[in-house]
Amino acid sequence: MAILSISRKQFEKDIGKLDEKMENKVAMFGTPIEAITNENIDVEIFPNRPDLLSYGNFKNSFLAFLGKSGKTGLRKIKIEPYNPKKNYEVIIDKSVEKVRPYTACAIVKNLKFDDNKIKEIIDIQEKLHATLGRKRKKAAIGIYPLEEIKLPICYKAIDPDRIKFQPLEFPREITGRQILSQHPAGREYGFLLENYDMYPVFIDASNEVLSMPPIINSHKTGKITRETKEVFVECSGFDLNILKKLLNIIIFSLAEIGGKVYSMNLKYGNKNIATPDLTPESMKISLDNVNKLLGLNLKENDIKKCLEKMGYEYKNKSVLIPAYRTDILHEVDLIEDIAIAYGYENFMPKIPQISTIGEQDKKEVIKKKIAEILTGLGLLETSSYHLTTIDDQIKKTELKETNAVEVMDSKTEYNILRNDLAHYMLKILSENVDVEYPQEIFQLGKIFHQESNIIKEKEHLSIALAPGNFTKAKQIIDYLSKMLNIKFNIVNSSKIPGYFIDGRAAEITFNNKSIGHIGEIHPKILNNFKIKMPVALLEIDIEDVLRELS
């Protein structure tokens, strides 16, 4: 989570008096207050609402929960279409493909910035990195002068000796390669780019460097002033619908100091994307379904004012969903949103009409014992999405045949479920280069797969070693039989999956079944994952072991 520091004087001016009453508003809207001062309210701001970390967003939020009129349903902001005699135009080049393939942008003007506002735009922009851009791995954002700054403005790779700039607060131009060793940002998010013989960069008409983006604008063109009137806003990453709402997130906290919001035209080769797009989601809503879950009687004009106080708009029994808002991925979503609205404190207890006794599933006991062996041995445990995408699955281990569950329409990537624990391993392993070796993980988990129409779930467990060998793998397997007092054998076999090496892997059976594998990781899929240390891995079905223990 995240903290929102909110002056006192300006709340009260803007939303009102913070009494006992207030505070605990503020905590029913999902965003409980972590301290009070006579000059600062600190809020917490979840993972799940990025859009309400800067105040502007988060007080005409606060305020349509409130009811306040005028302020209820979607908020909308203008955007003046692209023009294309003023050159609000970002070529992207086929060069950033393989290092950070995708961009979004927009021109603010009309701007007048002061300390405090300037404060509230790098306050958001660092907490939308370490929040929704996973500490800049999934995003990052940049914003410029714009009266810096000749249009158009190229997106594209190069060779990191060849870039050369001035980086933000630092006293002389060094080269891409040399900001990472010596800038403080460079050695912070150098390992993002480290591996790659290319470096993003955004350059404009007159052949300056804007920024090396994830990493850091540069100080004659990115850096904002109070004298700034009009800013070039982008966000670059692997994911264009985020960045596309990242973007959103921005442009409505710029829009809400006073900012006219510009588009831009994006040149993806011969494809043009138009952005920002605030054209809002629609989904459908069951009046049954709201009920069922929250087991109340709302009517549907009771349903429309709780939307709309969460700054939705219902209509013909859909709802228009605001373009910043990352959290809403089904119906469910927006339920919540509703009871939020309904107020919790209006919820009625019952105790329901049955009688039952509990007691601990005895699989799940199993798997807890199975969990403290390994933590014991120094390992530590990680778990991940059930959800996956075709590339960490399919493509990165090179295998043919997966029998992948796909997702019907997923609003990400991860849009097929995960039918083993290895590749994840592998994902969990990349995303950690930067982090102190050894690194030894394990992780319990459900994978899926189907058979004739049917979705079958599996408990699998898997452990990952770096550095490792076939080995010091063995050991683990060897231990974890002997104190669970049951017999896991390792023979030879010709169907071992081809992530691994030929001739350092092998089968692992239970009861004379087959339940999974063990070796050491192909160095060209370790490749893929960008992992440079050599990696041992094995993944056991342990449905049978489960049931003979239980």
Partner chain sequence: MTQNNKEIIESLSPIERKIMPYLKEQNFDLVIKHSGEDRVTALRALEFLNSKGIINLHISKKKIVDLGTNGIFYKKKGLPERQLLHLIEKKSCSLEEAQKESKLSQNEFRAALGALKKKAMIELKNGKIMLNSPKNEIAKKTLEETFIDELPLDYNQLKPEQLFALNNLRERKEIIEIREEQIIKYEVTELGKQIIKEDLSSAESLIEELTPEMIKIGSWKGKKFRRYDVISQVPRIYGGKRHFVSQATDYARKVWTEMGFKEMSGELIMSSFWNFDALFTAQDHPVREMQDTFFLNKNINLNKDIDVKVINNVKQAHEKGIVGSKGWQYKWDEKTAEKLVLRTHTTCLSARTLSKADKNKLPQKYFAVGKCFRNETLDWKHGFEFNQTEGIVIDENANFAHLLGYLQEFFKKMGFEKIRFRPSYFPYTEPSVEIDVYHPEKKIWLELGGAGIFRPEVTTPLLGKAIPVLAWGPGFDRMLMDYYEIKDLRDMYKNDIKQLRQMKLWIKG
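Shown: the form predicted alone; wanted: the form predicted together with its partner chain:
For this one, just the chain is written down, with no partner chains and no other molecules.
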């Protein structure tokens, strides 16, 4: 979850008093308040609006939403055009094509950095890396002090052993390959490069390495300080369109703190591209579609106003989209923004007069009946996790043969899907040895079974009685079959789970098919679970029962 933390003082100075009404407005803009103190207000930024991750951009967009004059409509900043004499150029070498093919760049001057602003810029970068950049995989941003760089810049991929520079906050010069194992950023993001023969680098005209994207900048040419007045900004990655927008988000943020933006010429072979590119995209919108989807009766002028509050421009049934918006894929995305501008609180909720027939799942109805029968006998229903531990499922029950289905990379010791309910019933009894007896419990739920590499999910029923004996358990199954008007058969079998006492357990069949077992639990298993009461237990697969009854 991405959070934008705003100083309360700054907010109240730029936007207005942060009272209950204002708090509500912030939430209604689609940036819910996560935390609020006397110093700070933390708002959540949803993944579709990375452009709001910098305070400057948030402030401007929110003021527009509030309808502040001069703030609505498309935001424009001036870009100084490319001047061939000044070498504001980045040459993209063919070698990057297979590693990290694209970059979008800009130069920003007239900046006054203080510690807070440096922190803010680093913060925006980090957040954009985490969100839109997909942890730097899709896109990464670099910002460099222009004073330390000799233009033009070259973006190319070279042999990692031949890359040599002092990475940011590192004591000495090392090679590109060494960065992956020695620098903290290398260890974290190294996997993004380690499978390539060549690593991408930005190199300036005096052959100085600026950075090795998406891992790390150079300490010498890639560190913003309070002395920095002019910066070179690059975004590298795999989708030029996204990179351009990412660059625009940064540019708008830097412009907000007084930066003057200069265009750069990107030489992709014979092709020249100028970035930043703030040309708004245009998308058609139909008033009918808006009103139909929202259930409103807006006029053209209404949607024009709404769109302007959300930073768009509306002209001739078309919408101009700000060049930093990454989330507008379809007309519905515009319609949502119209709804936000209209105010979610202003909609009149209504239920249409349509007739449909409600119906519960038949199997669920039968399961509920079974539960009712058992609670009628005084049994208590329990509910356990579908995931379980090897210790409970296999070791304590001493079941040697299980084909447990494992889940990958579980964050807890619960890393297999439960194979039966029985072990959970015993676990529950073991965790309640201090509670008054008798403890008579049941559970209905799914278990997972692997059959020739196919995982099957089956509804099971298990009952455990403590103290309990075979007769008592059999009485319950007899009663259940009578109430459900079906026939369970208790038969002798050689295939009884090892956790029962031999000779005091049986197989339960239904329609001549084995569906489970019933019996008294062996004291060695009770010992494993530290249960000091005799336990009778049964477990059956109720899939066929549910099918027959529904």
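The structure displayed is predicted, hence computed values, not measured ones. Residue numbers count along the first chain shown, from 1.
Splitting the chain into two rigid parts for the change between the two forms, with each C-alpha assigned to the part whose superposition fits it better, puts K350 and G378 in separate parts.
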